[in-house]
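For reference, the chain that follows is the form predicted on its own, supplied as structure tokens.
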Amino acid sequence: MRYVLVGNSIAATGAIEAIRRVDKDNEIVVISDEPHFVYTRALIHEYLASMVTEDMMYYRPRDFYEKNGVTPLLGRKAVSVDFEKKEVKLEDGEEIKYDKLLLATGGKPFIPPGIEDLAKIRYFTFTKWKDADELREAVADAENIVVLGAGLIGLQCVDGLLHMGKRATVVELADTILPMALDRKASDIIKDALEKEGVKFYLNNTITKVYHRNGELKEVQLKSGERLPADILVIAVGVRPRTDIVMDTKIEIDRGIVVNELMETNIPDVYAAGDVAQGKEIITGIKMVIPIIPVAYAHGKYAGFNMAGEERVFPGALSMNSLQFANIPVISYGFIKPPEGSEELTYFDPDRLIYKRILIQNDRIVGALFLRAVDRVGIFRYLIERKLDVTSFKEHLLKDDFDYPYLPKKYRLEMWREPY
């Protein structure tokens, strides 16, 4: 038996650890086009600003592969899969046989079409270790940095630049920042705080053209017609599942590689996990791509168990965000936009700059957002994932001291019986 994992990040780590809990002996091969040992992309912005060292980037101890009997093929790109022969072909021509295959190829930066002359300049993305290395060198003498995209990746890049003493101008197509993670109220609070730190925003806008001199960027033009000076352009409008390796094959692809509740694809012995996988979302039951670290690890863990022969049904992924910008922490779970027929509970204290919002549908919490008041909010994740009725204690949900004692005894006993 040989397990082959294409991808070397959080999902692959979860799979390795699960496989080894069931199968101590059979071979595990990890293939990655990056030369680095498994690291966390959540720290790329801090690495950019030299707030963390190289050693702090790694997601597991450096002997992780050795202790788990993993053969790493790093810096080697997988380019295709032959499902009939059960082979993964590498860019250098080598073919790697597999018995069980995990596709954990992650996501790739989305480059929006229609930016005139973009191909004539050097621009940057911000999803990999090498992106931070390249950007740090490039911005050393830069005065005008433009970031396209005010989502998580774009604003993490801005945060790293701020810690380097740099300022950035952010262009965003939506009319709020962090539109996939925050509602308008929370977005406005974070935006105001970042503006006080020197960040300038152009919302409801995008870049339509770049101006250069012999390939050296000078200006960007916005949809609104304005032209902004620019030495550096970072494109951070989001990622798309990296499905290139299995394009034009029989594997089912929608937004990502479609998987069932065992993380299996429609091809026998082939699984997918992480940012490339489109699996069950826990609130709606709909299959979605949810590109966040906790989901990637959970995907990989369940895939690993099932690959090794121990059936585990994945209960579904919960969209969640844990952010901090301008020293303001924010945590959100589930829906951001209120679903039809939902009830909205809100609390805002302008003096303490505390904001809370809870969405309830059919007597169950389907969304929760907390700005500054983030202590003990894990209880809301539990309530959402277990789909528990909150009717009997709904009036307490927004209280400063809301915690386990407010829950019915039955819920408390269940939580203590099954540590979360």
The other form holds:
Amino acid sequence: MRYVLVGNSIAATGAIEAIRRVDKDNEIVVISDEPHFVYTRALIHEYLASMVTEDMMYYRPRDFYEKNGVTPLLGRKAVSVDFEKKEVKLEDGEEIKYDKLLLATGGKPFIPPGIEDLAKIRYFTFTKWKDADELREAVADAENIVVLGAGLIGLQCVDGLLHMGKRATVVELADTILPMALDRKASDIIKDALEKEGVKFYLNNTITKVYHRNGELKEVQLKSGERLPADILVIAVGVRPRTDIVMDTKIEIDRGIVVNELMETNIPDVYAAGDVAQGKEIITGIKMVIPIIPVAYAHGKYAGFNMAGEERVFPGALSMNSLQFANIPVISYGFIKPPEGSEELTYFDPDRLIYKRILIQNDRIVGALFLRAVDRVGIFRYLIERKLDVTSFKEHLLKDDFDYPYLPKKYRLEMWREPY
Amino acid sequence: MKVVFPIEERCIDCHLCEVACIVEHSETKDPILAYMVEGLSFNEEWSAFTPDPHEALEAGKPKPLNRTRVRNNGAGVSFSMMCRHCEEPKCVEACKNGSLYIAEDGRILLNEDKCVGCWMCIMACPWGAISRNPTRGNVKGLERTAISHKCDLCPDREIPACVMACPTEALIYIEKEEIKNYEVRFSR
Ligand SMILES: Cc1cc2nc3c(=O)[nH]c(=O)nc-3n(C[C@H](O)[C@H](O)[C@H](O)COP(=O)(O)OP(=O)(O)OC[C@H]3O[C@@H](n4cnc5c(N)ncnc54)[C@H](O)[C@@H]3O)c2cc1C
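Same protein, different condition: the form predicted on its own was shown, now please give the form predicted together with the partner chain.
Entire complex below, previous chain first.
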């Protein structure tokens, strides 16, 4: 019996740790085209600016593979899977047999079509360790850096650049920054703060053409008509599930690889988890790709238990983000855009610079956002995930000290009784 | 595994658990020195002032370093809550770089030299049991770098300091499995 995991990141780690809780003996093989020991890509911006050490990038202690009986095949790319023969084929020709397969191949940067002459220049993406190394070298004597995309990855890249003493110009299609994580008000606050640090934003805009001399980038053309000087272009408009190795197979792919509540794909003994997987979302029950660390880990964990034979039903994933730009922490959960028929509770204190917003639909919280006042906000995750009726304590939700004592005692009794 | 469990019916909102926690984790473990010299104190004094522990420090407010916190609804319900040391810890699952981990004995601990203060754990923990420690930080060049702060069940003690300090036995040290069957005998 052999478990094979393609991808060596957050989801794969969740799976390894869960498999080993159930099955201490059988072989686990982990394949990754990246040469690194398991690391976190969520710190490459701080690594870019040498703000964190390499040691801080590693996601697990260095004896992790050894301790967990994992055979790592690193720096080796999987190119296809034969579901009949139950084999993963590597680029170097080797075939790896599996009994249970986990596809944890994550995401790949999306390159928007319609940028004229993009193929003629060298541009950068920002999702891997190697990308940070390459960008650091390239920006050393760059004056004008343009980042396309004001999502988490784009802005983290900008933040790293700021700490290297570099300024960047950001071009974003939406009319707010961080549209997946922040509402307009929070977005405006963060945008103002970043502008004060020297970042320039072009919102409602995009790049339509690049100008170069002998392949060397000189300028970018914006949809709005302006032309910006540019030596470096970073494209960070988002990631898409990296489904290439199973592309022309019978596996069900919608946006990502579709999984059921046991993290199984439609192919027997094949599971998927993390940024590549499209699994159940907890509020709506709809299957979505939610590319964040806690979801990747949870997907991997549930896949691991099920692969090892301990049946565990995945309750669904909640989208959530914890961001920090210009010394302003923000934590948000669930819906950002108010769903139809929802009620919005807001609190804004300009003196302490606190902003909170809660979305309620059918008496349940379906979205919550906290700017600066982030202590103990995890209770909102609890309320959202348990779908608890908040009517009886709604007036307290925005208070500074809102916490479990404000809940009806009945809820607390349930809470203590839960397994955790 | 044993954890600290709050009995809300017995809590008198005295905050002695916070004091005990602060002193136990202070450099000197002496209440007078911890408060007067090390400048420690519980959350209330700074959180009323600002949501940012760094701003509190800069304004000369006491250092917010208690790892348990009395939560109160202002209408007679209070209890002290800290890390539950979950079997499947949400904080560990969300931690960006593996700074939070499950120790061999089941405790959830923080590698204080690795934490980058991204607050993914604060986001993830449904109990609100993780706070920010502004007196330490590992990210170079960041103006306000801090690390996470949480209950470690007092490694130098057999019974955690908060449990020993609680005058009304509103904090008990109990096997996780026994919590659901625990019956409160002296309620208020
Ligand atoms: C710059 C950046 C910042 C981020 N910040 C945050 C954050 O603050 N909070 C948060 O929650 N999330 C953040 N994310 C998202 C988070 O990193 C992802 O959700 C998470 O890494 C997903 O884990 P995963 O295991 O699904 O896949 P990935 O981490 O994408 O790993 C997949 C691995 O599989 C390998 N692979 C793919 N195909 C093959 C193949 N054919 N053969 C061999 N190997 C293959 C890849 O090279 C990669 O190593 C960030 C992402 C980026 C890029």
